[in-house]
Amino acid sequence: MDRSQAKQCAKELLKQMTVEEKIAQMVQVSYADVTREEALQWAKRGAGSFLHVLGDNAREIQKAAGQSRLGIPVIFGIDAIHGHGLNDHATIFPSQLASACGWDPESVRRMGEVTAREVATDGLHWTFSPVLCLGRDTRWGRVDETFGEDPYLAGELGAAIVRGYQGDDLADDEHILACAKHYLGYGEATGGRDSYDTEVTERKIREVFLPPFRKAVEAGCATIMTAYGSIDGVPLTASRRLMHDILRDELGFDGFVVTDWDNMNNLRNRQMVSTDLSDAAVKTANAGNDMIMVSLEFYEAMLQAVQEGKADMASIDEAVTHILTIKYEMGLFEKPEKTGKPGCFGCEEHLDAALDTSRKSVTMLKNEGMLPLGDGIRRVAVIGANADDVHAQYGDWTYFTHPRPDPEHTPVRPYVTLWEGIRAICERRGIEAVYEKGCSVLPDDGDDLEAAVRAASSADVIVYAVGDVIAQFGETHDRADLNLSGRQYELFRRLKETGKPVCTVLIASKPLCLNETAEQADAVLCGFNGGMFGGQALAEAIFGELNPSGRLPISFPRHSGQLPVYYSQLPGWHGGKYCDLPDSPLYAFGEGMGFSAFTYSGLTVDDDLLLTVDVTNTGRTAGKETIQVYFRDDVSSLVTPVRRLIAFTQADLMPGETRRVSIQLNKESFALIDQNCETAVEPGTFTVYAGHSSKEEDLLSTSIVL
């Protein structure tokens, strides 16, 4: 059933509904926070959705919903953020941030497709993904959930995963609803403070934070989730300007909007903009929120508001119509339960997809001849807690962390940690491998630096894993200090004193201040939260079985006080740097290397905005290059970024091969948002760049006139 037919059916059903049934449709119940009996009561009352309920429990609730007066089916939602990770037998992919290192929309689309199939096989309909916030302040606890710092890259990858989740037909058995979140500007909250106020103008919203959501809407994203925080003091939950006027009227969004966790109650309890629950309920509905996540008080509060004449029934009817339309479009009235593809959990196809994404995420940031490890290596020492910690490798949003923290949950195979990956390759090659934790990521009485140094001293090379752990990121876990915690720096210094080559490997949720662990290392690899096979992919890169092709979707600060260090800075800073730090990040957006080397020449942009450039593999190994295109508005009516990404593509090149790469640009890519919040391409000269990263020294440039 297409959207227009579904909407007509929804309107007909709406005519049959009582006020109580309409309001119940707007309620989403968290199964983890009610008893079984309470859940069944809500289903019979006509609750529109449940979340965090799996398998037979979901089937029981759906059966109860069918016994309500109108038998309207329930939509089941789940936080399937990088795979259906709340199910311990599901395929767990790299985090969004790690997957973004691949700069590969097709890989991300496939990640969404596999996740959708496994979610559907659990009988569920909806994932609260993708996150389209931008990770521009890395103190924020949820940077791992983003596609990085750039609106264009986030938009391309976000649209790809939406297509993977939803497919071509929402009613088929192997696809589910996507949910673009958190609308809007959530990751830019002042000081990197989760759910805090974001001090930006509407012009900045339109320029930086809205574009990824626009692309998600254009890709057909069926649902949107509102953010916790506020923009310039106006809670997102209560902003009709953003939620209705811009999202629906301008972007053309035609699905339904769900609040984030308990947003309605936050209006009264935390943000203090509502006098009581009834007022909070009315503001939430009037702003354009269709479904109210876990604020069960909404039901009685809105019913009271209706009885007192304070509620706008048009807003309620509109919300319920949006919800019912999606339910009809999904075919839930005929077939309430998704069947998915029985037996697909952990199947070869899905594991191959996860391994492929992990491999594409590996990003080499430094190599002074240490890698790949060759035939002369007889003994490898693997050091560091995160080298053999599947919790750290998986990151957030798995069965270890949600819906309730469960760190003691027995890890379910298959997965491969860095230590396991290195050990397996060493066994095949007849190399001895040893492992010592050395020190914990967090302060721990069990640290044993001496054992690590002894193991390293008798090895030919050292692989040293650094990073963070679950207690240091996620919701409510923002960090003021991005330095490596515990004794990780101290252990690195001790390892360097052995005189053996050291490869530092980052297994972490976000860019951390690596300092000497990067600057004095012989090689640096970034894995972020690499999923089931993150350790295997990193090990393959270390031994040259994989030529790393990852490129950073986010910049690395040298110091927490240097933030923000995202590449698209505005010009005009007196001095251009802090007096006690270099003017550059440690590693920049787009940066990454492999065992190949690439050069650029012959950049041109013709009158039709067709960009062409010659790319040559000057190395001895076949490799993949990501060609990145940026521009600068040379003179404009407003201050504009020094560079902005507008296109990218990838090319696989054999050693010595030169390829003429063409990328079609469009005039709209050069637009700015003017003082009236209008999109405009101002006439004048523009500098167009193409090359290896966002760093000016990695780019060719040419001038065009528009």
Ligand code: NOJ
The other form holds:
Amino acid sequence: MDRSQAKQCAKELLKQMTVEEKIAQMVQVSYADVTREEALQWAKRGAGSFLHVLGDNAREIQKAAGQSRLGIPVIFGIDAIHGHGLNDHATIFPSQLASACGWDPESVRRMGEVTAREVATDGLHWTFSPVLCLGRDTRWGRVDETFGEDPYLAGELGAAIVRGYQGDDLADDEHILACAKHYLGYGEATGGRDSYDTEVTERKIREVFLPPFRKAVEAGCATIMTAYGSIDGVPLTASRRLMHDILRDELGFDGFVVTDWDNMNNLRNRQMVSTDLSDAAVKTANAGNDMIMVSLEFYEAMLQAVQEGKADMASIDEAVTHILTIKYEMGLFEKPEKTGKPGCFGCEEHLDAALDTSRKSVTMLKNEGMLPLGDGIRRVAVIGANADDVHAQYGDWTYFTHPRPDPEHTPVRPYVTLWEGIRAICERRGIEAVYEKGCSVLPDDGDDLEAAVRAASSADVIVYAVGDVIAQFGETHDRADLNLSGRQYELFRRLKETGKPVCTVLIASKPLCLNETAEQADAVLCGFNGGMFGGQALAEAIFGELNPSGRLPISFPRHSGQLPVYYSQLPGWHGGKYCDLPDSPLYAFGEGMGFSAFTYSGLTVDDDLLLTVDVTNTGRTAGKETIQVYFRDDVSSLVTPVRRLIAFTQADLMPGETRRVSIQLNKESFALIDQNCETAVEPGTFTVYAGHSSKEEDLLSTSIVL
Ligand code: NOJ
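With the form predicted on its own in hand, show me what the form predicted together with this ligand looks like.
Full complex below, order starting with the chain above.
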């Protein structure tokens, strides 16, 4: 049934509901935080949704909901963030940040599709994904969950994954609801501190943070999650302007909104804008939150508000209508459980999709002739804790980390760590390979630098994995210091002293300050949290079985004090430098190299805004180039970014091949948000850039007049 028919049904059902049933429908219960009996009671009372419950437990809840007076089906939500990772047999993809390195909407769409199928097979309906916050202050603990720093790239990939999750029909057995989160500005909270206030104006919200959500809404995203924090002192949970006026009236969002974890209680407990829970409940509902995640107090508090005449029944009715509409559209009243595709967990098709995404995520940032490792190599030393740690490779939001952190959970195969990937290739090629951890990521008594140096000394080359571990990232785990922790720099120095070439490999949640481990390395590869096959993909790149084609979706700082270093900064006039550090990032947005090299020529943009440029593979290997298009508004009514990404495409080129690449631009891409918060393309000249990365030296430019 389509959305308008579903809305009609929802309105009819609403007429039969008591106030208690309506309020219960707005409640979302965390299964892990109540007893089984309490969960069943909530289901019978008519709770609208449960989260973090799988398989038979979910079925039992659904059955209990069927026994409630109106038998309204429950909707089950889960954090299937990069694969359905809370189920230990699921296919685990690279993190959003790692998958964004592929700059490939199609592989991200497929990641959504595979995830949806596995989630649906567990009988669930809804994933709290994608994250459309931007990773611009990389001290923030959740940068791994973003598609990087840029609104355009995040919007393109966000829309793609939404399409993958939802397919064409929400009633389809293999598709689920997406949830674009966290609305809004969460990623740029002051100081990179999780859930804090974001000091931005509405103009900047519209220019930077809103566009990815707009694209998700245009892609049909059925649900949105409200962020924890506040913007300029207004809690998102209580912002009717953002939740209702902008999201629904302007963007045309027509699904339902769920709060983040316990947002309602925190209006009173942390943000101190409510005197009591009843007031918090009313503010939450009036702002436009339809479903209340885990604040079970909402039920009594809202009932009290209704009894005291303080509640706005229209807000409650609207919220319930939004939720029921989606339930009807999903066909849950006829068939409350999705069947998914039995047997699909870890099937060949799904594993292939994960491997493909991992391969596309591998980003080479430096190569001074070391890679690919060639015929002369007899012995390889692999060093570093993250080279053989599936936890580090998976990152956040898997069965090791949620809903209760369980690092002891036995890792379920198949997965391939970097060490295992290298060992497998070495075995095949008759090369000797040794592994020594050397040091842990966090300081550890078991560190044995000498053993690592011994192993390295007798090898021809060294592959050294550096990075972070889950204690250093994720929700509430922001870092003030992005330097490598423990003895990772010291170990690098010791390895360098052996005189052997060193390839540094970053297996981490985000850009860390690599410093000498990059500057003095012979090669640098970035894998972030590469999923099940992240290690295999990196190993293939090291041996040239994969020509790395990843491009950074985020800039690397040289030092935490340099943050933010995102590329689309506004210009200043004293050079923007520190006295003690360059202004440039260590690696810039869009950077990445392969074993082939590309040159650009003949950039033109015609009157219809058709951009054309010739791209040549000047290398001796076939390779994939990502053609990136940026612009600058030459003169405008307010200060605008030095460059902004407005388009990209990819081309696979054979050695020596030149391809004429055309990209249709559109006038709206050149808009700014003016001082009145209106979207406008201000007439005048614009510089259009096309090339290999966001760095000036990697771009050709031409001028257009609009
Ligand atoms: C809190 C997180 O901020 C959000 O991203 C997640 O979806 C919910 N918890 C549910 O686990």
